[in-house]
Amino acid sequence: MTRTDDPVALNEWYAVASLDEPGAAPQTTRLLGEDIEIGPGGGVRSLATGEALRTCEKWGLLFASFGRPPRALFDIAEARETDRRFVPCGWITLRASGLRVVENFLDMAHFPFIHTGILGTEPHTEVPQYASEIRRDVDEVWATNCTFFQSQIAATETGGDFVHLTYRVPAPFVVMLYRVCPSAPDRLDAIALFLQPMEETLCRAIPLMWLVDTSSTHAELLRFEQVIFMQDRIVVENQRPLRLPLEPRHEIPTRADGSSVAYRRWLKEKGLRFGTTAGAEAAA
């Protein structure tokens, strides 16, 4: 596979690697469908051509792009707190759209099947109404006023209550929730997912996350957020098609769908072809 000719997509910032990551060789990996070499200094680039990625280093990530994004990264307020604490989750790769893994990460009405005793239970099944939209002046995509019932709604509960969440989608392939916090209910805990799109059918997931939680060891935070994406990995790879659909007659959505629609839609205005089953109408 090549390089994508897809504009939108090339203009865009990727989280490629950790900054923490060890070791003095070059690394290398997969982006947009083009092998790149991330060199120890924290310089991108491409294995094809030589050319050298525009880079830049925020949450402890390096982000690369081919093109020219039209803005800077967006800001993670909670990032800024010093109080919290933060916990990157590793990287993992799954056989499926970047673009799916988002739409997965909104979707609330699997978590009492795919994530039972955790983040959802029996009977708790149905999805309260919520609003969604596309922010114009940010360019974003936010779903809010969503409560959900969850078994255990934190590391550090271990008795189930309804939560107030917060999705918010500031780019193609980065997903966040906002959920209030238990030990601090006047904050919020802040959970960050980027993807890391290799091909069209191929990612990896970083999550992050800032949270107000004093009591937890650190493997029990990593442990929590790890083994619901595992899961979750289970539910991504098995769906089809491997990219994400975007016209509604293809995927008949329901009410608890609200933000998956929103989100399609934005990705739809925006033109975007990489990960998307309109990418591989155009390649065939």
The other form holds:
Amino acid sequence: MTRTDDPVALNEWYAVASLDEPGAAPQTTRLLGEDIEIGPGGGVRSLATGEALRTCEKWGLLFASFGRPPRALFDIAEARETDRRFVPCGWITLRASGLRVVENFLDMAHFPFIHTGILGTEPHTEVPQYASEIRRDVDEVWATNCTFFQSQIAATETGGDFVHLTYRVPAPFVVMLYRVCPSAPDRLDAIALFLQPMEETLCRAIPLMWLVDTSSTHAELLRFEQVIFMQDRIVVENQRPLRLPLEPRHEIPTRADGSSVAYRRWLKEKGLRFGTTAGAEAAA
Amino acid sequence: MTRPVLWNYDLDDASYTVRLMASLAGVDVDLRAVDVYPGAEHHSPGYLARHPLGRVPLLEDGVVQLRQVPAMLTHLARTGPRGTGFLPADPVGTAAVEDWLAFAFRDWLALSAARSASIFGDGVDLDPLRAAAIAALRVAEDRLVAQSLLGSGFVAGSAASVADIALFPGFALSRDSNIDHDAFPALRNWARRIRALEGFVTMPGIPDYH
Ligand SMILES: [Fe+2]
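Having seen the form predicted on its own, the form predicted in complex with the partner chain:
Time for the whole complex; same chain goes first.
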């Protein structure tokens, strides 16, 4: 494997490690096709060229970039609220493009079929109308006013109800979900999923959650998220192609995949190739 | 009477084996979630006091404290209202079950290793792990083909035994390691028979549909 030459991908920040992980010995991992080494002090260098990568630290994660990110990392306001439970969920590896993982995260239509009894239940399969947009001022994709009938929307809840969700894609390989908190309806739980694109069709993902929940144990909160994520892992690994196609799809878009259409269009406008079917053609 | 307590982790295949056996045998267990990843709670002093080997699962049933999965499976089969069918009474059947149970906790662990590396691995070379897993699957596939010629649908006889339950998660979860089930038709049919058993439950990674 060699490093991609996709400038759009190279100039992004990527989470590559949890800050509580780096021990005395350096650890190796892969980013955009190249092996990198994370030193005990949090320094990151390429194992192919020896050069140091730009790094920054936020939310307990170490971020690195091969290039020159045009802007600093985005903000998560909820992460600054001190009364929240911070739950980093651990890294999971997936054999798929990280972009596929983001797209799956945005999709509500699969809830009753894949997260049966947790995030959805048949016959409540309809995705009510919602709005999705590319916000030019912040250069992010948002999907707002999303509602869905869920049978168990959070670790604290046992009964089913409509959840109110907002989705945000602040960077090509990061996706967030804001959920009206069942135990405090005036606040939003925030969940972010950070992807580390290792190869075109291999990535690692770490979910971080900032929750208002005061009653669940840490293990229960982790369990809830990890079970859902492992269910998604099967779906994402079995999608073909493993890379994300950016061309308008042959199917007529339904309301349910409005956020997917906006996400793909946004990536295409950026000219991103890594992890897309365009990247496969460029490599061939 | 207090219910048995199972200290377990949802994503762990060995924990699932015990949850599955308990459910099939009709034993209600109290589940305690252990934050194995990322919290490494199984290495915490509190947990090590219960389980010095620092592993999940751990089964506590009154004075019985079990740390080894095969012992948990046979204990649940012996004590559950629907459990006795999983342990043959005759010497021939018992011998086959013990042989395949040993296989499940030795050679079959290659499947577990391949799965862990696929899910938690950090770019490790999966090919040798996957090759070892496939070699183990071939042995079980051949056995099930031979069994079907004798009119038996399970590894150690004509009824599902603790050995079948010990083997089921490794096969069912091998999709987590990108192993295609199409090459193993006898295992697929066998897995369908296990799914049809009363009390069958899944875990994340095993679709409810099939
Ligand atoms: Fe999902």
